[in-house]
Every structure is written in C-alpha cells, then in structure tokens.
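Single chain ahead, by itself, as structure tokens, in the form predicted alone.
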Amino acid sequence: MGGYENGDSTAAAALADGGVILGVDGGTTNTVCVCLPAAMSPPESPAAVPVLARAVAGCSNRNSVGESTALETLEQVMTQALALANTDRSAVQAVCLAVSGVNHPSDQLRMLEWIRDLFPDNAKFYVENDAVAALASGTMGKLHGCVLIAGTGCIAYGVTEDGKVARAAGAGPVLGDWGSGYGIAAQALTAVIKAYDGRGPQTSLTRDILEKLELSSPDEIIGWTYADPSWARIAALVPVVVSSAEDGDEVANRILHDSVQELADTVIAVVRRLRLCGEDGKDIFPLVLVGGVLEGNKKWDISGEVIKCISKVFPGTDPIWPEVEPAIGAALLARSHHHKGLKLENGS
C-alpha cells in the first residue's frame, strides 16, 4: 500500500511540500482513512501510492449507528490518521468522504456543513456514497464503469465517461438488499428457525450456526439476534453459510444461488440504465468487485458466479479486483480534483 509507513521520516519530509489529502472509506463494518501528500505525482502502479498514514475506526453509516456516532467516528479516524502522519488539520488541502448511508443530496449537504468546521477555510471537500471510492480503487481514480460492493450491505454504482450516474440497491436490509452479507446471514437464521418450527426443510445450518454462536438450541437464536441486531454482527455469519453450502447443504446452496442472482440483477440494472455496454450490449466496461461476500472461497466462488450471470447478458464485462483499498480510491479522487484546480464542494 505504497512505500510509506505511519509517521516515518520520509513521509514527514513529503508533508512539507503542499500539505496533505485525506481519503475516507466509511462503511457499515469499519471506517478507514488514508493520508497522502497533496503534491504527489499520479502513481504509476497501485504499489506506488505514497501512503503517509492509515487509520481505522468503527462504523460510520448513520443509518446503522445514528448520525452523532457516525460523525464522531469520522472525526476520530481523520484525526488519528493525521497524528500518525506527524501533522495536523492545518495541513489538509482536500478531503474525500465516501460514506455508506450517504444516499441523497441532503445527506451530502449536512456532511459538508459539518466538515467545513473541522479544517482550514481553503480546504476543499467532496462527499459521496462509499461506492464511489470503491469504483475509484479499481480504476485508480478514474470514474468510469460500474462497481459492485457486497459486504455487510450491498450496492451497485455506475458512472459514464460523461458523468452520468446510476445506482441500484444500497437501501439497507429492511428494503431488500438480500445479496448482502446481512441478507445472506439473515436468510440462514430464518431457515434455522423455520426448520425448528417445522415450517421449512431440515438443514445443517442449524448445527453449524449453533456451534458458531455457542448456543444449545435454535430457540436461543432469537435472543441472540435481538440482543444486538447490528448489521455487521449478523453478516459475520456468512462464512458459516458458505461452509454449509460447500458441504452440500441444499438450503445453504439455495440461499447463495438466490444471493448471486440478486447481486447480478443489481449490476445489470445499473449497466442497462447507463448503457455502459453500448447500444448493442457488447461494449467492454470495467466492473469493480469489492467486499467480503465477493472474496474467493474454496468451492463456492460467489464473485465468479455473479460474473457468469452478468456476462451472459453483457459479454463485455471486464471484472477488476482492486489492488488498493477504497480509502485510497477516495484519496485519489480528492487528489484528481485538487490538482485540476476544481472545487470539491458538491454543486459548486
């Protein structure tokens, strides 16, 4: 992740020329902030990104933890990154906040009003959904193509070369993000309860989930679930579902197959709306894949199955697995705007 370590002397020397840029990837599971030198040249490769410092904090999705806690987390992670880089807020030239739960211009406006009070008057700000940073992490700062994020939550987000945007899903588990980690795990928990009640088929998910949670009976799952129904806590059960499916459990396999189709349909909807595939549906376009659900597994390759489904409709799909994390994508976006002399504030 670049040639710098937190707070090393080379990084400190770089700070003297032009200040710093912050890139923040705010997710439902955790929040990451990276600090880059504002005067950096465009990196020749992912490994050449000069990361001055990297900090990690908890969830900053306001829909999950509330607005006050989300903003506290964002301030905490940016402050920590600056401290690790041996600098402070006065050196900040630009910030890109890419945060899950930012879904409407009013969300952006509130966050812009908040962040303006934290940094110097000459600093510039760019606020977007975390999907934008994820896309930029695969394209090294160029906003074109489609990204599919499938972690605790899920979303597909696309951008055309002339700046048109579209998204699908990303509305949270209550509104049907069933391809997400939360969606997969919630369906598995439901299947266990149904099997216990006699309303559904028996499944090895019962044994596997009880063992994972150190519970003795399916009826204890109810208490476990509502004791702390945080999205990330539920989503952490996805590896259990994948393992059960790999061992041949029919219920677990059905859940994963349905989730693959949900994720593929989400991408297909965005690509169609933006015509990223061209008029004939065969143009090549980048599809960036991000998130724990899409990480490779021994037998059950969720990302591979998703790509197969999408490629049947759009043969020009060019899958990309980023070599840098979304926080660096956010920082590269901020750098791009900063060096073009553009204002980063939305709508200006």
Contents of the next structure:
2 protein chains.
Amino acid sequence: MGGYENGDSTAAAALADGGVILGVDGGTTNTVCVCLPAAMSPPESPAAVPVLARAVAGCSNRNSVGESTALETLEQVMTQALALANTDRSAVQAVCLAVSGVNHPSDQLRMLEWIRDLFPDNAKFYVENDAVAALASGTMGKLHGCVLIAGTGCIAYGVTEDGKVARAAGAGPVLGDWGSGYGIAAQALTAVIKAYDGRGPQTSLTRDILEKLELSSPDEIIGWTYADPSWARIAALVPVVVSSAEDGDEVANRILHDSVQELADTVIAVVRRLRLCGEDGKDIFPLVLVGGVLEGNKKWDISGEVIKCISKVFPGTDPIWPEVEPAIGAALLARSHHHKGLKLENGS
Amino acid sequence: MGGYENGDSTAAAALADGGVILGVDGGTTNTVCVCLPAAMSPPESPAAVPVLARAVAGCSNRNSVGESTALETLEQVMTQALALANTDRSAVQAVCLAVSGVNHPSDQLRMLEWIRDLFPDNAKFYVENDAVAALASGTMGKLHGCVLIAGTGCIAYGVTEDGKVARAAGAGPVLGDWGSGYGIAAQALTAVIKAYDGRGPQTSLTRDILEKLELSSPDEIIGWTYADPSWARIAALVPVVVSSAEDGDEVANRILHDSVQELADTVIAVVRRLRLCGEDGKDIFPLVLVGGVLEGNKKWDISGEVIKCISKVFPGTDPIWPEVEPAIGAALLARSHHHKGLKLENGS
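Show the form predicted together with a further copy of the same chain, please, because up to now only the form predicted alone has appeared in this conversation.
What follows is the whole complex; the chain from before opens it.
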C-alpha cells in the first residue's frame, strides 16, 4: 500500500497541498482507485509510492454490466477514494481511467466527455484500456514492453519506446478469449456437459465442479450458468480446474495446455507486430504478467508455461510480476501526463 | 398452414365447439402458437391439420431473455392465437408448451404452476423442451426417434417406443453448443478478431461480416457484439459464413466442418444411449431435422453433411424434414394427451 500508514496523515496532507491525482483500474471483476499527491517525485521503489487513499468497487466493464452501471461504479470509487484522502473533487489535477472494455477511440471519447463534467476545468484526463495501467504497474510508469492480463478476461497489450501500440484478444467471451479465466472455466463446464451427454470423455471436473457449486447433477449446471450473466462468477471456477489438473485429470490438463497456448499466441502476435524484439527477434523486452490466472505458486504453473511458449519464439522475453497494483500504474501515468503538461505550460 | 383458409371460418368454428387445444413452440428466436379444435381426428396428412389460428411472438427462452419476459411472451402469443380463432381461454382443453431452455424437472414444475392459473381447472397441461415438439412435427405426433434442432441454439433429443428419453447439447452458448447458429457465428466473429490481431489466418469472413454489419473495422465488432445480448442477433450471421465457405474461404469451411461434426456427435450420443438402432446398431430410426442451420438448398449442404457423418456410425438413419412446423407437433401432442385423458375418464 505504499509509504503512508496511519501515522503519516500529516505528511500526506502536506504533500496533497498541490492537489491530487487519481489512478483507476477498472476491471471485469472489480475496480480500484488510488489517490496520490500531484506534487510527488517519481518513486524510487514500489514501496516508496505515497498512496493517500485506496477504494474498491465492483465491475466497470461496460460490455459486462452495461454503460450506465459502469459509469456509476467509476464515479463511486473515485468519490470514495477522495473522501478517504480527506479531500474532494476540487483538488483533482489529473485522472487516468484505465478500464477494461475500452476498445475503440469512440469508447475513449465518450468516457472523456463524461469525466470532464465531474472535475475542475483545468484537470487533465486520460482514458485507456486497463491493460495500459497494468503495463505501467510492472515498469513503474514507463510505457515500453508488453503486458499480458489474464483474470476474468484476457488481453495482450504492447507499446514501443517511440509510442506505437498494439493489442490482441481482450475481445470478451463471445469473441474467443479462451485463455481468460472465463474461457478456462467455460471450457471446463462444457467438458462436464459433454461427458454427461456421452459426447466427451469422463472427467473428475464433474465431481469437483458439482461439489464447488453445491449442485447434484450436471443438468443443473445449465440453469446455474444462465441464472446470472456475470462473467466473473464463471471465472471463479478456475481454481477448481487447476486443482483437477494437478490431481492428474486429463481433460482439465488439456484445457489448461490449450489456454496456455492461446495466451502465448496473443503475446507473440503483439510482439511480432510491434517488433518489440528487434529485427532479429532477439532483443530483450519486458513482459508484465497480471491477473488471477497468472498468479499463485501452484504446482500447475500457468504463467511459467506461458513464458516457456513465448520464449521459444522470442528468447529475449523478460518476465515481470508487478510489485504494485495496476491502479498505481494508472496513477503513475496520470502523474507523468500531469507533469508533462506543467512543463509545457512553463515553456520548459 | 393446414386446411382452413379464409372461407372455412364457419367449419372451423363448428369444429371448435368441443373446445380448442394450443400447441406452443417456444424458441430462442421466436415463439409460435397454433390453435386446433380439440375434437379433431388424427390428421391423415400434413396438409389435413385443421389449424384454427396461428400467432407469433419473440424469444421465450428464459436463459436468453430472463424468466419474466419469457412468461410474458408465452402468455401473449397464446392470448393472440385464441383471439384470432374467435375464442377465449375458457375454451382451452389442453396446452402443450414446448419451450427451449426447459432443461430440468424444476423448470417444468415452475412452468406448470404458472400456466395452471391461466386456464380452466379441467384443462390439461404438458411442458416439454421444444425439441419434443420438433420431433412430433416430423413423426406427425408419434414420439419415437431422434430430432436434431440447429437454429439459434442446438439440441439432439430422442425417445424410444417404450418412452425412454435422452438428450445431448441444448446447453446454450456458454456450455459448448458449437454446432448451433450462435456457435457457428461466434466462431466466425472470433476468426475475424484473430486474423485482425495477427493470431489467425486471413479470411474473407472479415470483409463479408463487416459489410453485413455495416462496420468499417474489426475492432468495432467488439462493441457491436456486446451492445445487445440477444443470441439470435449473433446467429443471424450464419448465412454470411455459409456464403464465405461456398466462395472457397478455408476458415469458413473449417468452421462449418467442425460444426457438422459437433451436430453429428450430439445425435450419435443420443442414439447410442437409447439404443435407437437396436443391439447391432443397424435398425432404422427416424431422424427429424429442424432449424435454420439445417434448412435451405444451399451449395454447402450442412444437413447433408451431418447425415453423412451419422450414417457412417448408424446406417439405419432415416432423415425426415418435417412438413409441418414444431408448433403443430406440440398441438398434436396436446391432442393425444387430451384424448388419452378422455379415454381414461370414460373408463375405456
């Protein structure tokens, strides 16, 4: 949580005199907002980030919960972070909204129009896909390299040192994000249905998933699945799939191996398009790994397998597990945009 | 539409004196209700079915539109059919509701409780999955054989002469119905995204789908997809996939071949579980084929390919394309249940 614990509130308030900046990481499972002093220096280490406040709310992916709910959630989480930092909207100098589901310039524009009305006229706003904040959380604010997020959804997003960007996946469950938590869990549920129908091999996923969902028969899975359209609810079954695979279930192992290949393919596509590994394909580039599917010290090491696949093609892959959360990455981006703006205004 | 055209309204009214029966085919794309005279004899031919009225409404699959919308749609379509037949609820002797999304005895029970309150106390009600009506539409009311429905959704459903039933698929888009119209179209949209990302081969589906949706770039497909959760809207792209495949596109051809295999596998699973082909696997059984994916005289003959796959395993497959619609199948089932009930009451 950075350098400000309870006793530091005076120092925090002093730092906040120059106003504050907000970094928002809007995901499909939850949304995190952090509030930092606008006058802060670039942090020397992850532990030195002066977090004034942190607030958490639900899903803000408009493709999952609809636009109005998504915007309400974003407003709520920012308001709460400001209140926790003992300040208000008038102190806001810059905001970086990094939100999943922002895929097209028109999405960005609509969100920029919306956020301008919430804060002072002179504040600066940056709207990006949440992948950008995740990348910055691994590089401490430097936009260079590739990030792979695999939580409820998945996306690979890359930026070159001269500012070219590319992405792959991040298209949601209908459009083939099979390496995502949702994708892995949906494949596992499908395997249970197919085994029950007599269309697929028997699998211990049947016993393990029914136990987890407290259902008594696979045909009850259909009703369970469609009773609530939340993608995160499906994705929450990933630990069951991992544990079935660890116990040797072949179907679960096949699902995880296929998903590893999908995730590796998305990164490879981005690195290739941006030539992040140079002309000979051997340059070193940072690969930031974020999200529940890629975390944890499990026996079945999904992120390790993904890195192995990518490194076969691009040996310069340099994996980074961020030490700060993506919302801090968003705040560091807001900070650097804000300071660039100040320099321009001062003519320097 | 059967034997009653405009001029026959007097004859129809006379037949309806003994009350009416309703057959409802509730699908994911639309819902059809037909009203028949309860006193009718078993029809000698499809053209001889005495349809008093027919009404059409939208989707009544509760897994797609939610339970309350589904029930409203069902009530509306039945009310409209009765009004068109110049009669009302008091004349109803029997109703067969054959509705997609009815997958579990608890779904049936809830729907039975709901429908009992709409009609006279002595009326008889039968709630089934819509597959049962589709089977009956091919066998003119006899419940024996297997039906394969592939429209927006897909399901295989079989019944033996001694009343054993089995089904496969029908689990909706999250749970692997890849041979459905939705499944085919979602795979095509995914192929466009993958080609755009550089994760998959180039395909003429990109040009054909963007043209059909009046979009200018593949990244706009993400917004289009999630703007409206209707499954039927996605499935409406199937003709584009078929025409791309007919024009020689390899990706579109791969999607259709995979879907053919999925559909064949669902039928094979049901036929095997019910031993519909006898102990030696060579008996003849009716396979009723229903739904937009299996219709049409296209060059790319999806239903022909499915039958070819199934016949390799079960040479006794006897394909039937029904001459009446599934709602008539539902009405014929309501009729036969009603007449059985009368015989029981009369002690015969």
